[in-house]
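First comes one chain, alone, set out as structure tokens in the form predicted on its own.
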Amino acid sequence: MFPCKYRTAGFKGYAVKFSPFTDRLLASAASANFGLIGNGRLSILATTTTNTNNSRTQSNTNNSPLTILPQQHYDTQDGLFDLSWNELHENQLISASGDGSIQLWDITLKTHPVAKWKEHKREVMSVEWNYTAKTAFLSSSWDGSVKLWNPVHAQGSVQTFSEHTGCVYTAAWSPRHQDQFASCGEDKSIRLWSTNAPQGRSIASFGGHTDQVVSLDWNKYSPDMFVTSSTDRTIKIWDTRNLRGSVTMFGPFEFPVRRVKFCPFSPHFIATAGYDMSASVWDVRNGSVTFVHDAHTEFVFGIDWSYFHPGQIASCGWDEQIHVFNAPLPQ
């Protein structure tokens, strides 16, 4: 399948996520003026296949040409840096905003968010719904904190975690323990937390990167393992049972990797979005690059795997482009 493309004209892409409920939906978070000033845009998109008779169908196959069609978009007063689909409601998602707010959207509605929370003092850099407990989500921010939210508690956050000494770029839930998550940040550290720990203290910390740790994701098949990327131009694999350091390191590279995502169909592959303007697939068993998508013309910030089609990936970047393409997964 050749890559299909969609342009978020005037908005630089920061995150793109496939829906966990349907194989054709995806959403992107983007910002005007590189996220420095100006509006944001949340775009809801659908992939369609074009048959040989030129008719379109909503079913996706890896052998048919794909087209990305806009379904809905929402403009916000400040830039958007991340999004996450609601794990309980197929039509809802949350967005992370540069003004410190988190907004809950219902894509069946045309205009305003259905809820909005604003506790963070600076830009919200990541949001992630808990995909095991499903009732709560996390946010991380430039203000150095991670917050736990439950939409039922509309008045505000449930808990705040504040040990990082700089921007927290990512907070990501453990796939094994519904109360545990890991975070990484500007202070070069990685921390493991439990929502049940007394006084909101971290239960473990990991060191080894020599610069900001900008992305983190868990291995769904080996749930004690997670991967990080850093501006020290390395990727590292970690094991929560080993606090002495990373298990594996790849790099240093010429350019840093901005985002890493483990494959939902295999424990052996990660997808990366990088400052080298490419999206790549890596085999973590030997550190080899098995696929490179080099059609972007600016930094690539967002990347995600389809939950329905093995090897299907979406990427977005500062070239105002969203790409959907297939990467073969070796055995």
Contents of the next structure:
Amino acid sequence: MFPCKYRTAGFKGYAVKFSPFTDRLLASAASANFGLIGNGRLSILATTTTNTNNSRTQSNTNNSPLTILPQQHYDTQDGLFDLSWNELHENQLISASGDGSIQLWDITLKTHPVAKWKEHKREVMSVEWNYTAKTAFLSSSWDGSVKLWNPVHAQGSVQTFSEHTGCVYTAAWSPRHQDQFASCGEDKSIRLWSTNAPQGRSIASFGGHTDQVVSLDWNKYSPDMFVTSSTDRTIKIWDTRNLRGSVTMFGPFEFPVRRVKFCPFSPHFIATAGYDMSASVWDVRNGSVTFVHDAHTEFVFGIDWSYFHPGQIASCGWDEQIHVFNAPLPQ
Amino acid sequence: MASFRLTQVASHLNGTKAPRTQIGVQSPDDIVIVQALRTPITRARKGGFKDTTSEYLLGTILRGLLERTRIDPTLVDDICVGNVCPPGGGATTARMAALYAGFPNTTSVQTVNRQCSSGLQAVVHIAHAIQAGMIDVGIGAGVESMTQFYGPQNKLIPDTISDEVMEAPQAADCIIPMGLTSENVSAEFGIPRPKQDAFAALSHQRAARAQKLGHFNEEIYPVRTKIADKDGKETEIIVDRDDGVRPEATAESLGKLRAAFSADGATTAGNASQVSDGAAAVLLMKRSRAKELGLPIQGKFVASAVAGVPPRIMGVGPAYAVPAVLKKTGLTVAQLDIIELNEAFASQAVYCVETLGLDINKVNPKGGAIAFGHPLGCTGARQISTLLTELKRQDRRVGCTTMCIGGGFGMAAIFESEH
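Okay, that was the form predicted on its own. Show me the form predicted in complex with its partner chain next.
After this comes the whole thing, all chains and molecules, with the earlier chain placed first.
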């Protein structure tokens, strides 16, 4: 399928996420000047299918060419590095900003966020809504902390988890245990946490990467397995039951992978976005690359799988491009 | 602010590169050992293989490897054989042995000579060829019939060496008999004779115990061969154990032997490695290939290193090669679970154990070359089979094989068991 594109002109893409409610919406978080300085932009995009008669159809199917049209966008004071859709309210999503703030947006509103939380002392690197319990979300920051939030909790964050030293690049919820999440960071470590643990102490710590760990995601079908990517230019597969270290390693490659995501439709595949300017799909059983999307002309920082169309992927990068394409998922 | 963010992005691109092979981590590109196997080792001229030729030994162990692994021989791209003494470097007989073992003529064969480390160097050459993508599947092997090719009638060093070359610094040291290099180590580093004899006795005790308890069963492939009595009458025998082991050897009994290489020396026939015959072979490929072929994985090749040392004290080799290979892997001596340190001479073995600070309980737990022999080209490959089976038996993970090398070198390699 011809990769469908949209250009977030003037803003370099950092994250792209499909809506969990409809296959017709996706959003991207992007920043001016490569995210170094300047504004951020949250873009809400609608996808439609045009069949050969050029008329709009009800739902998107894998074989029809997709069009991406801008629906809405919001500009922020500082750059945006991540976003996550609200799992309870289809019109809401949150964004992670470089000034340490998190915004909650309602896409039926034209300009301002519905809520804004400024607690983190440095850039917020990731946000993720809990997709099992659905009431809470996490943020991870360069200030070394991970925070738990609940939008109905007016005073601010519910809990702060501060054991990492340095930037915490990603915090990701466990797909099985709704109180558990893992985080990874600049300190080369990975930590497993529970929101039920006393005094907010981590449950376990995993080491093995020889440089910063920049991305982490859980296998949705084998919930003891998670994957990480690191600036030591490897991808490692871990088992939470094996504290000695990673189970498998792919690489080292020439360029690090910046974001890694397990497929929602299969236990075997991950999508990666990297400094080699490609978005790829890997089979974790043998470390082979099953699909490469190399149409980006700059670092690819954002990647997400569609929850409705197996194999459909959205990617975004510093070339201001958002691409939606299909990757085969062989058995 | 902006400068911090810029530095962060730059740090992603300048990041340190992870080592390709990591202990405890499996990677599809790891070079793995499907099986390491050896023949028994017998005393040259007197033992079970005294009437067996080196190509028969090599062909038999290659055949044994095919039998045990059940790999399709046509899949093997190259066989590298370490051997030291045979004419022509054993290249032609090695090729013939491979054909005898059942490999097609499309399987290439080569030989290598780095003296006592030849068997290990052969395995390392194959590992590197697989890593570089030159081949897919290979066998590193080693063989030596010291009965056939080692002795006063066999010339390993030519009669006439250029005077000019001989006058180069340390060149003359290269033709010092090995026993004298052992005396040099004894004297220069002060390793007293009783200590050497005690070490030699320990080797025999450990080997005898291992034999009795069947700890060598997994690594040995029995060999059917012929032996001739003093009248020339041939009988067929099966050789299935190392025949050099002397369970009754003690430090005292060994203390009675006369010095063999110099009048007031410390090196005797009892505290030096035995002159022996034997062969060993190791099947290697990438982990991804082993998985594809459905083959079990005995262990993983992690790293190797070679170090040059003064030829006149060649025995110190491991004291330099082991730190070199540890540096490559980021491991420490304490993290090695078992060390197979070739016992060329008790003098150099003791020196290396002490200098490296090795725990003697971790060194040669099944005994070594003093007890069961050192068929020169075979040893480097043999050590791998001894090491991996013992790591499995003790349920440990990380092992090191190392040896000193005539001419002045040491070589060492790190393996990880995947039992």
